[in-house]
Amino acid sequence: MVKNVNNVYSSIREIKRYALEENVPIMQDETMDFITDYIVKKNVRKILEVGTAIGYSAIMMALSSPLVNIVSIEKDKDRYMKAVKNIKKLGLEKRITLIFNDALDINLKDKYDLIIIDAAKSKNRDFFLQFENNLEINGAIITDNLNFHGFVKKDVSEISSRNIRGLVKKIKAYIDFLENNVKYKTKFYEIGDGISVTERRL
């Protein structure tokens, strides 16, 4: 385990600097603060994260409470290996379990208090449906990047890139899916790049 606060801060700064230099997307500070506050307020214990990247968000969530345990899934080998190193450096490998695989190829049996969807934006709905049965009754699913750098707020016809148009259409369809889902209630927040918090209707 990292022995002092200065070492923790130094390691976090190093991870963020690497992400910036290597163009690896990690959670914005505002989003990360919202999620770590949510973990503490809701007494979250078990988290499933879809999209590890280099381990930044999993590390921050683990540091928010010594009682938190996380399973995080990543399909990119280079990012997965970097996440393994970062998590080990911070001594969190006993509380963060990494899975190297495509999330849509995984069937998990455990239940989680919180599920984070932060992977391929075009597959948000697929990830939601894949893991909704792993959500505890009073748990929540948080999805990140629903504004997608402001593109989702635009009319699709205004977007010149065909790839981005297609992606934006899928994100908008996912937002509609959340808004009209009779089994769940969703709140949307203009935090970071836009997030949603989805809970079951009890």
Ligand code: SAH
Given for the second form:
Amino acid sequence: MVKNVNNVYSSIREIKRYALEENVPIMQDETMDFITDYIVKKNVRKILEVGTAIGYSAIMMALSSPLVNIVSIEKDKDRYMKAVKNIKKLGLEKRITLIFNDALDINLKDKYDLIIIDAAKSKNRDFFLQFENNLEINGAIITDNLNFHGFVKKDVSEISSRNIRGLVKKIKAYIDFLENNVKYKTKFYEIGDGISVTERRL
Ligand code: SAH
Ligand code: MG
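Could you switch over to the form predicted together with the ligand, since the one displayed so far is the form predicted on its own?
Once more the chain from above appears, this time first in line as the rest of the complex follows.
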């Protein structure tokens, strides 16, 4: 449990500072607020996160409610190790389980109330398909970075980088996939870098 509130704040500030310095793309404050509100409002207990990075969003989600347990997957060794340290520092290792692996190579058995997709933008659809069977009936899948720093709103011909153009096409295809998916209904929000909330049509 949390021992000292001042320690919590300073640890989080330090994680954020590190992310900024090392170019780790952690969630924006607005996105984090939306997700933690969602967790409280919907009484979310079990969360699966694809893309731990250094543990920032997992820590923020765990701090939003003592009832929350999180499994988070990261494929980058250095980031995974940093996340392990950060989570330990905050004493949250009992409630946050980290998996060091490519998410597309794991099959999980458990069901989750909330699945966060915040990993490789080009693979959102793959992650969605990989884990949709792990979603509780009343659960939701939240995907981050659907605006991709405003690129997704631009006409593809205006984007000079071939790489970015390719990514934008993939994000647009994912948005289409969500919009046209008969099993789910999705809401899109202009929050942070753009997020979607996908729930089952019951
Ligand atoms: N959710 C974090 C930020 C994640 S950044 C936060 O807000 O604090 C995205 C992370 O996803 C990167 O660290 C990257 O290494 C990881 N990632 C990308 N593709 C992945 C995959 N296939 N499996 C697991 N992790 C992946
Ligand atoms: Mg993100």
